[in-house]
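One chain comes next, on its own, written out as structure tokens in the form predicted alone.
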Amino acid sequence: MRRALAILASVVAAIALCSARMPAQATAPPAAAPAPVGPEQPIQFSHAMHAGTMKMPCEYCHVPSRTGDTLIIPRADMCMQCHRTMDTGNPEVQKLAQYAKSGSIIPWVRVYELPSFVTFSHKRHLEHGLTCQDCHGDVAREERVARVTDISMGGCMSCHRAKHASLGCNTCHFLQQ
């Protein structure tokens, strides 16, 4: 019996020694990568508040240009249509009011910007059934908008392939003849 206990003790000690030398195995799945955070902006603007809580549609602030190909980043005076009387004590709204009063353009940091040799029509994409969220993600949950879509040529072509859209060069690039 003593011999059996001695063997058992040796086995337990060997297991403990091996366990101490082996790296711990994760029991939980690895954590998901943190969501991207957008750039710091001159005015803290919460898409989560405006598009999420208040359920304002994108088009309320981002109105189409005359052709509809581009969407406008709103000027301060447009924001002040609501903020003239709403949340006026907020320091960020006060900054907004100063931009509107001076007629200055808010120097927003672009999140999505294509090279000048690429043409992109919001109108055409919306006409083909895409939504703002398809490219811009769920901004209704974001305090600061971050780039969530690959807008490189490869990223756009992957989307075109998946949606069976044209892959011709002149779809996105005007070629000189």
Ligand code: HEC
Contents of the next structure:
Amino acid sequence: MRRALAILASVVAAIALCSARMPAQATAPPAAAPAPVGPEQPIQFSHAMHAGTMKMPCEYCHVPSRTGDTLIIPRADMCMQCHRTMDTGNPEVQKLAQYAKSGSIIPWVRVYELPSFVTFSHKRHLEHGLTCQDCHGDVAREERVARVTDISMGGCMSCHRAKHASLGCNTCHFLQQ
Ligand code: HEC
Ligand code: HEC
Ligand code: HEC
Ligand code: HEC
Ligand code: HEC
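Next block, the form predicted in complex with this ligand, ref. the form predicted alone:
After this comes the whole thing, all chains and molecules, with the earlier chain placed first.
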């Protein structure tokens, strides 16, 4: 017990010594804030690796739907264009191959999703010059996509107000007369 206390005391002393040296560190450049981490997903797919390190364009995977309102989340067979031959020993890639083989949809946990009574179109916003980052943050840094912006009614309204876009209720809600 006494020995444990002695060790503890020396640890405390060491910490005190370190903090006494702290001012020297104040001049070091600030480290970048860690990327936010979103929900656990059925396959550990990393945007930081694919969109960040490998610099794959967002649009390579997120192709617009026919109307352009939705940006498609790719199916497993699209990922297999590369993973039929790449990293095939990785257990997460093997899970992916299993989904592709059975033809079933990967049950991704959605991060940005509006209730069905809200109208939203990617096309309208992208045509206006907004970027993915404006509404989703720096996804290319994230291991697991996190919700970093406010997609509540208040969040939509504050940008609409700032950009002089429409604020009428029927812009975003289909109202029955
Ligand atoms: C253009 C080629 C390409 C496409 C398309 C692609 N990947 Fe990858 N993926 C890679 C490469 C390259 C690596 C890194 C291999 C390495 O470093 O060992 C990788 C790594 C991975 C890993 C392993 C990560 C780890 O922990 O090492 C998973 C899981 C993965 N990809 C899933 C996917 C999914 C899901 C899709 C489709 C949405 C996809 N990939 C599409 C090229 C691709
Ligand atoms: C290799 C294919 C691939 C690339 C490249 C890619 N994504 Fe994704 N993205 C996915 C997959 C698969 C998911 C579903 C799993 C997840 O949430 O990580 C996803 C999910 C998302 C989501 C969450 C959608 C939701 O509501 O659940 C956003 C937002 C997103 N991506 C934005 C981006 C942006 C922005 C870029 C470019 C910086 C990008 N993605 C590049 C494959 C890709
Ligand atoms: C004006 C804000 C805004 C911009 C700009 C934007 N998004 Fe989104 N995104 C959203 C909202 C809101 C949702 C949820 C839509 C829903 O549930 O109907 C969403 C959903 C998604 C989804 C899930 C599938 C879908 O369409 O519902 C993906 C993938 C995605 N965004 C990727 C991107 C990428 C990639 C870009 C850039 C090319 C981008 N987004 C630009 C706001 C935006
Ligand atoms: C970062 C800014 C920004 C955010 C956030 C944003 N919007 Fe917009 N939105 C705009 C701009 C700018 C326009 C005008 C585009 C135009 O005139 O073509 C617009 C247009 C629209 C339109 C089309 C209006 C029309 O006249 O057809 C709808 C619908 C819409 N937004 C819904 C939403 C919803 C729902 C959200 C929240 C989930 C949202 N927006 C968040 C900037 C934003
Ligand atoms: C720019 C887009 C936009 C406009 C304009 C807009 N809303 Fe909404 N509204 C939303 C979004 C997004 C949600 C969903 C919020 C959420 O998921 O928490 C919502 C939710 C709602 C709800 C449900 C609230 C709840 O607690 O679930 C009501 C009611 C509503 N809006 C009424 C209105 C009325 C009335 C107007 C006109 C004064 C209006 N909205 C204008 C985007 C908009």
